[in-house]
Structure formats: structure tokens, C-alpha cells
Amino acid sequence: MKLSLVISTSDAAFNALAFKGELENGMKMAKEIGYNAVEIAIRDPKVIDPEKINSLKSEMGLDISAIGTGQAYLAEKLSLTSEDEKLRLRAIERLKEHVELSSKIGGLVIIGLIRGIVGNRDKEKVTNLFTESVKEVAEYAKEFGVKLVIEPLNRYESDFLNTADETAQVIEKISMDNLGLLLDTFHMNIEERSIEESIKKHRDILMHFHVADSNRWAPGYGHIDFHSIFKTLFEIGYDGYISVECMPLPGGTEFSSKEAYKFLSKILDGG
């Protein structure tokens, strides 16, 4: 396993990460601090330059773990379920342009917030559309040679898609092979009842994997055992990314970078 920094364009509107501002500055950064690999939240494709991306990899000898997807939800509104049939089709195309992306610059295209909510409306007409739309793109993906994962997320941020098993099943629907689970230890402490055991579950499926503390501060800085659920990550035989995905706490970008570097580094030391 190693370990990843999520990091973000300028234009965030999501403030759980560590660094949100220019790329080359977050990857460098990332650098420095001895991360393997970053994590880049992305609202539109469209304003990245793969070339750059991949010219600044090689001269920091980084990879690209994920690429985050989310805020093009929370800034325009695109959503793989919308009733507004127009905005349903941006969002599938969107992805698709997240995916051409990854296929440049390498990464798991995650599918987090753009997923959409269910409010008022009926769940299983809700669970279909985001299954149709996301069948749509793992297809396009699957051209590209891209792997897709979809992240549970804790109630108080959607109402949809909020526990390992919900969505494993949607997983499993669809039925392809470059689609996974991403599983955050955030979300997990609030939604499911072992951390542990919803790991094992699903580890035919697990792909990438998020960590933050419980308060969403750099891990060591809560309560979650996470000894305990590297222990099972080892276990089972996970060998993708640790990424972590954590407010800027405590101490602004640097300081919590650097702490959850070196409390997640000695655990995956044997510490």
C-alpha cells in the first residue's frame, strides 16, 4: 500500500482537503512530504492541461491515485440522477471527460457527490437512473482502459448510497469488471457497524481507499482505530492507494499533511 494526498484545482467549493489551490504547488508539496502518489479533485476536465500534469509526474516521480469528481455537483449542479433530463446527460458527459482525462494522466475516476439525492422522490426510480447513467460511463470506460469507483457517503451529505452494502449492490447490478468500491474511513465511522467487517466484505471489490479521522482531521487525530483497519487492509490484500482526504486540521495545509504522512507511514511501517 501507499499512501496519497488529495489535493484540488483553484475553483473547489469542497473544503475537506488538505491543499485546495494551484496544482503544481499541492503536488510539490506532496513531494516534499514524502506522498507517494495525489489524489486531484477536478470540476471540469476541460481547463486541464494532461501534458503539464504528466511533465510535472515525471520530473516529481508521482503518480496520479484518483481523480475526484464531486464538486462538479456542488458548484454546477450536475448530477447522474437529476429529473432534469439535460442536466442528467452533462453530468454522464462530464464523467466522460473526467474519464478521457484519467486516461491520460492515469487514476480511478471516483463517483461521489455527483451521484445526486433522492429527496422527495422515489428511491428505487432514483437508484435506476444512477445505475443507467453510470452503466453509460463504465462502458466509455472500459474503452479507455478506466477503472470507475463509487464512495458511500455519511447521511449528512447525501441520502443516497450511504452504506458499503447499498452500494455493493449497485456495484454488482451493474456488472463490470473496471467498476469498484471506495470506502472512506470518515464516512464508514458514521454509517457503518465495523469498519472492519464491511472491508472484508467487500474486498473483491474494494479498489481505492480514503482516510481521515473522525472530526475529519489528519488521522491520529480522532478516535478511529486505524492500527485496526490496516491490520485488515493487510489482511485481505488490498494494494492500492491510501489516500487521504482530510480538512487542512489541525495546523493548516502543511502541518496536518505532514502529520497524517507520519502517523499513517509508522502504522504501514509496523509501528
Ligand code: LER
The other form holds:
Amino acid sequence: MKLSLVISTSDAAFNALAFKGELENGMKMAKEIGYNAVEIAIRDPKVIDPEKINSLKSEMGLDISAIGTGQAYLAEKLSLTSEDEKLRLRAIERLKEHVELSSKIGGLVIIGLIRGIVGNRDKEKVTNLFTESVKEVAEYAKEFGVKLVIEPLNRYESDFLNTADETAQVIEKISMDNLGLLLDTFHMNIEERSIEESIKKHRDILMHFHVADSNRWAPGYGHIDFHSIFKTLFEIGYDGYISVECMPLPGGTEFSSKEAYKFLSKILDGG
Ligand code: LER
Ligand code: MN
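Output the structure of the form predicted together with the ligand; the preceding block shows the form predicted on its own.
First the chain shown before, then all remaining chains and molecules of the complex.
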């Protein structure tokens, strides 16, 4: 298991220079602390220069673990279940562009907030629409050798696919080997009966893992039992990234990222 850090950057579409600067600084910081990879959120892959990212990657010896895609939902309302068919098709197109970017810079493509919400619609119909949309993107991704992961989000962030079981049902229905599950300890702490049991149950489709403590502070600053979770991940032979996705607490981005690294690498080393 390798450690990755989610780094925040400005929206490249609005400020390409700031994006590149922040990406470079974030990658430098992650490397200096000891992380093996970074995870980046991108709203619109068309405005990203993969060559620049690749040269930063090789300069620093860091990988891209995953690409977050939720900004397109927050900023442009693009969703895989939108009632507005144009927005749904644009969401599919956007994810296909993420797939193309991933084929150049690496990283799994994350399907999180871009799922949209059910609202007052029929949950089963919306889930079917979601399944159909994801299948189309997964088939496209397969041609590029790219993997997609769906992330269950807690009830305060979305009104469907809140649990590992619900999300696994969709993944198993589509049944493609480039489509898997992303579990996040922050969401699981709210939604799962047992974090460890859910990890074990979905071991065959688990492809990516987010960590934050119960309060979304750096791991070690809340009450999630990371020793037990890592023991379970070892037991199931998980070999993907552990990606730190927490608020910049305590002490700001650099301090919390260091604290997370120290705490997690000690557990990984058997401490
Ligand atoms: C994204 O990975 C995530 O966990 C969401 O909570 C972001 O809003
Ligand atoms: Mn997450």
C-alpha cells in the first residue's frame, strides 16, 4: 500500500497559471513529506496540459493516484443523472475527457458528486439512469485501459449511493473489470455498520481508498480506529493507494499533511 495526498488547486479554466503553480507546490510538498503520489481534482480536462503534468511527475518522481471530477457538478451542474438530458450527456462527455486525460497522466477516474441527486424523483429510476451512464463511460475507459471508481458519499452530501452495499450493487450490475469501488473512512464512519466488515465484503471490487478521521481532520486526530482498518486492508491484500483527503486541520495544509503521513506510515510500518 502506498500513500497519496489529495491536493487542492484553483480551477485551471479560470487561472491556468495559478493551477500550475499550486499543482507544482502541492506536488513538491507531498514529495518532501514522503508521499508516493498525489490526487488532483479537475473540473475541465480540456484546459489541462498533460505534458506539463507529466514533466512535473518525472521531475519529482511522484505518481498521480486519482483524478477527482466533482467540480463539474458543483460549478456547472453536470450530472450523470440530470433530468436535463443535455446536462447528463455533457457529464458523460466530461467523464470521457477525464478518461483521455487519465490515459496520459495516470490515475483512476473518480465518480463522486458527479452522480447528481435523486431529489423528488424515483430512486430506482435515477439509479438505473446512473447505471446506464456509468456503463457508457466504463466501456469508453476500457478502450483506453483506464479504471473508474464509484465513491459512496454520506447522506449529507448526496441522497443516493450512500453505502458500500448500494454502490457495489451498481458496480456488480455493470460488471466490468475496469470499474471498482472507492471507500472513504469519513463517509463510512457515518454510513456503515462496520468499516472493517464493509471492506472485507467488497474486497474484490475495492480499487481506491480515502482516509480522513471521524471529524475529517488528519488521521490520528479523531476517533476512527486506523490500526484495525489497516489490519483489514492487509488481510484482504489491498494493494491500491491510501489517499489522504482531509480538511487542512489541525494547523493548516502542510502541518496536517505531515501529521497524516507520520501517523499512517507508522501504522504501515507495523507501529
Ligand atoms: C470526494 O472524494 C469526497 O469524499 C466528497 O466528500 C467530496 O465532497
Ligand atoms: Mn472521498
